[in-house]
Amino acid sequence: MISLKQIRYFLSVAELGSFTQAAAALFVAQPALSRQIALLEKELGFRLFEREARGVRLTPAGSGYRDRVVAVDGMLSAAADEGAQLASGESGVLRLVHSSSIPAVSLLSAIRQFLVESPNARIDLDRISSETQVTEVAGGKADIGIARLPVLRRDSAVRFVELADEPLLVALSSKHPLTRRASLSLGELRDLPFVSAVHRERGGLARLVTDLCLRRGFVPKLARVVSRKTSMLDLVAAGLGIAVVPQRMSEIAGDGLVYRPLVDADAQARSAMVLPLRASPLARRFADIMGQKKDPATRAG
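In the form predicted alone, present the structure of this sequence as a single chain.
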């Protein structure tokens, strides 16, 4: 069977036109080089070189063979380089998924830093629910997720690395009378319609807000139109109700919206990276970047 070593020996001799010079360039003994070329010619069934007093020259068959295998050698070298880059996290595609309450605009700083550190890498970005992220990452369909806690679904194939807590804000229509206030408390929202609704099989932002309200003795009153996505902010701007959202969501630009902080000490939103137990080099690099923005008091689990 023809080996890659034989092909590279052949290409070196063809380029230099001399067994002596090729042996020196390859750091091999000339008899060993000559033996490998002889074995290659035997395997091919035709002569590659015409031996002359001052060196060698390619036969017509040898010239045609060189034109073919030089591309193979280049492809193998490129494949080796690409493999090394993948192994070191310098190239490839990072499949990144995020919750709707962690909008892409809030991840741009980390994304830009990742692209600078991995100039040959690309990101495939998608927005899916936090619960689905667990399944996608566990099944290898995504490399890393940025999920809103709490997440009800768990899988032994993934781990959660918590990120810095975010303050919760009240999103109001710019025409709402409460915009005159500098801050609000959760208890003051008791009689106001919420445009978000908790899903009985999901965690995430709506469940967090509902749990906070329950601690204060009330269930959020539902508006006539509700949404579990960032479109809830469009509903707020239209005057159809209010929403309690993490600070990251306030980065979504929108006319007719006003945000007010909540004074409650427990009015904090939590998020986490969802990673496979054996994360890819690209995922580890992105996780490291996100971790640089993580509060030291947060924990991994």
The other form holds:
Protein chains: 2
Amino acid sequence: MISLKQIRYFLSVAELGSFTQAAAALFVAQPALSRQIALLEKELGFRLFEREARGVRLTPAGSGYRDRVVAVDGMLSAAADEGAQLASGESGVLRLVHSSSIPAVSLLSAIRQFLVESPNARIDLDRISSETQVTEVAGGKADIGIARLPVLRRDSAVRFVELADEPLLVALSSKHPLTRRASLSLGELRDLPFVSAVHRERGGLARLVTDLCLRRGFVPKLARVVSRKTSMLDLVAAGLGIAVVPQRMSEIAGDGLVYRPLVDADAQARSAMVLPLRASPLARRFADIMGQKKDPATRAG
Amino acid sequence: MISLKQIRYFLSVAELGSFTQAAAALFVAQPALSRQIALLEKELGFRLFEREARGVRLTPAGSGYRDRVVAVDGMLSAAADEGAQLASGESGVLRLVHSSSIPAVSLLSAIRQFLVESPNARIDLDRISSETQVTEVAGGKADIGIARLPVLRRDSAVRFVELADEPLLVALSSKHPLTRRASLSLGELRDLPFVSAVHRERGGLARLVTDLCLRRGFVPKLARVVSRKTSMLDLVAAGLGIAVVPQRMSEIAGDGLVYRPLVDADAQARSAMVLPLRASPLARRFADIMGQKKDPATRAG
DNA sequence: GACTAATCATGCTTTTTTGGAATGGATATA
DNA sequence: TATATCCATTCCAAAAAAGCATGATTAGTC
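Got the form predicted alone; any chance of the form predicted in complex with the DNA too?
Now the complete complex, all chains and molecules, led by this one.
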């Protein structure tokens, strides 16, 4: 079997035109070199060198072989460098998944800082449910998730790092009667139609809101048109119902909408990063940035 | 030192996602495989695989490494194939050198046949003196020479394969008085100016003609304008002198020229192939073709 | 919840490969 | 002719690699 060592030996002999000199340059004895070249020639089935009185010269076949083989060494080094960069987090792709209720724009600040710190890195964003995030991160399909708590599905391969709480707001159509109120309580929403917040089996924002309502003795009433996507705020603006959303979401959609704070102390939305136990360097870096941003928010809120 | 074996092992594990399966596919024991991968990882300085319960998975770094390294195997095979083709004479370049008095057109038939037999081969033609041919063929700068005899320089690294003799003709301007004669003898050229044929120290056609004249007791008289290139026939046509040339040369220049045979029995031009002792396959093939063509010519002439 | 099966890692021994020193053979140089 | 140079060969020792047996961990199962 041809070895890289043989090829390196061959290139050295070809360059220097002499077994003796090449052996000196390679810090091996000349007979060892002779034998490796002989083995290589035997393996290839043709002679690489013409042996002459003062040194050797490449045969045409040897010359052609050299032209093709000379790049291999460089390719291997390049591959090793590439791998080292990826391993160190100097370059690579961060596959970031996030919940609908944590829109990408609310992550923009962290993303920008991340891209500045890692100029050779890329980010692939994907918006998927909090539950799926656990599966994808555990399965290695995603590097980090930003999920809305509670998350029901657990996996020993992932851990959660909680982020700052943020207050929940009531989103109302600007024409809604309750907009006259400066603040609201959850109990007052008992008979109002929700355009979101539903399945008890699922986690995320819907689960959170449902639980808060249950704690106050009622099941949130569903509007006739219901959505679980960001566009639910459009339904609210259209007057089809109300929604309880985290503060962040109020930052991205305003036309025709009015937000009112909830006086309830427990009306807080919780979120967390979903990380694999052995996070990639890029994921670690992003998590660090998110962690830095968490504290000021926590203190502030 | 990273070895090709390690890389082949790595690619197999990466493809199958399992040490056990890869070991089976490679016909080695699983521990041997484990160790080689471990060594490779240590050498590279980063982990290639995430070890998981049911098999392994490439790390991002391992994936990048694989993408770059996967071509290496193919490159080495391609290089070996290229070399084998060159060694077998299936492809390559035949560096053919020839004397001025054996113009390329007179070799066209052999060249055509050669190119048909070796469709992937190329020919580099060069016109150099017979003496230089010996040096270049001996020094490996040319693969085969077609020389006009006699060749004075000898070299133990080359051998000569004589080709068919061909009659010498006298080239005259079409206005020359001697054109009235159907044939001539060398002795009749005693006082006529030669536009070529000169240096006694050199070989080739010039040497041959000079020797023939000397054998008849005179030194050929030089014309006032002398050339050693093919264009000497232009000088003859212009009436500046006469020339004694092999029959082949009469086939390539006719305007304003008349050729007359020499009655002298020894007025024969000899030529030979100059071959290295260990000729390349392409040179051997070309020599074979030339050899085939020699015999009919010999019989005919 | 213990058991089984599967997978990769480790320790030890044997085989294979590789390298080094001495030597031989061929060839150019003085 | 003698000498120096260069590559090939032989023999022996060292290093590397493979195989076998076994350990450790984890997923799936009853």
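Source: prediction; values computed, not measured. We call the rigid core whatever largest set of C-alpha positions still superposes within 1.5 Å between the two forms. Residue numbers count along the first chain shown, from 1.
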| query | finding |
| --- | --- |
| Large Cα shift (2 Å or above) at Q247 between the two forms, core-fitted | no |
| I37: Cα shift of 2 Å or greater between the two forms (core-aligned) | yes |
| Flag for L26, CA shift 2 Å or larger between the two forms after aligning core | yes |
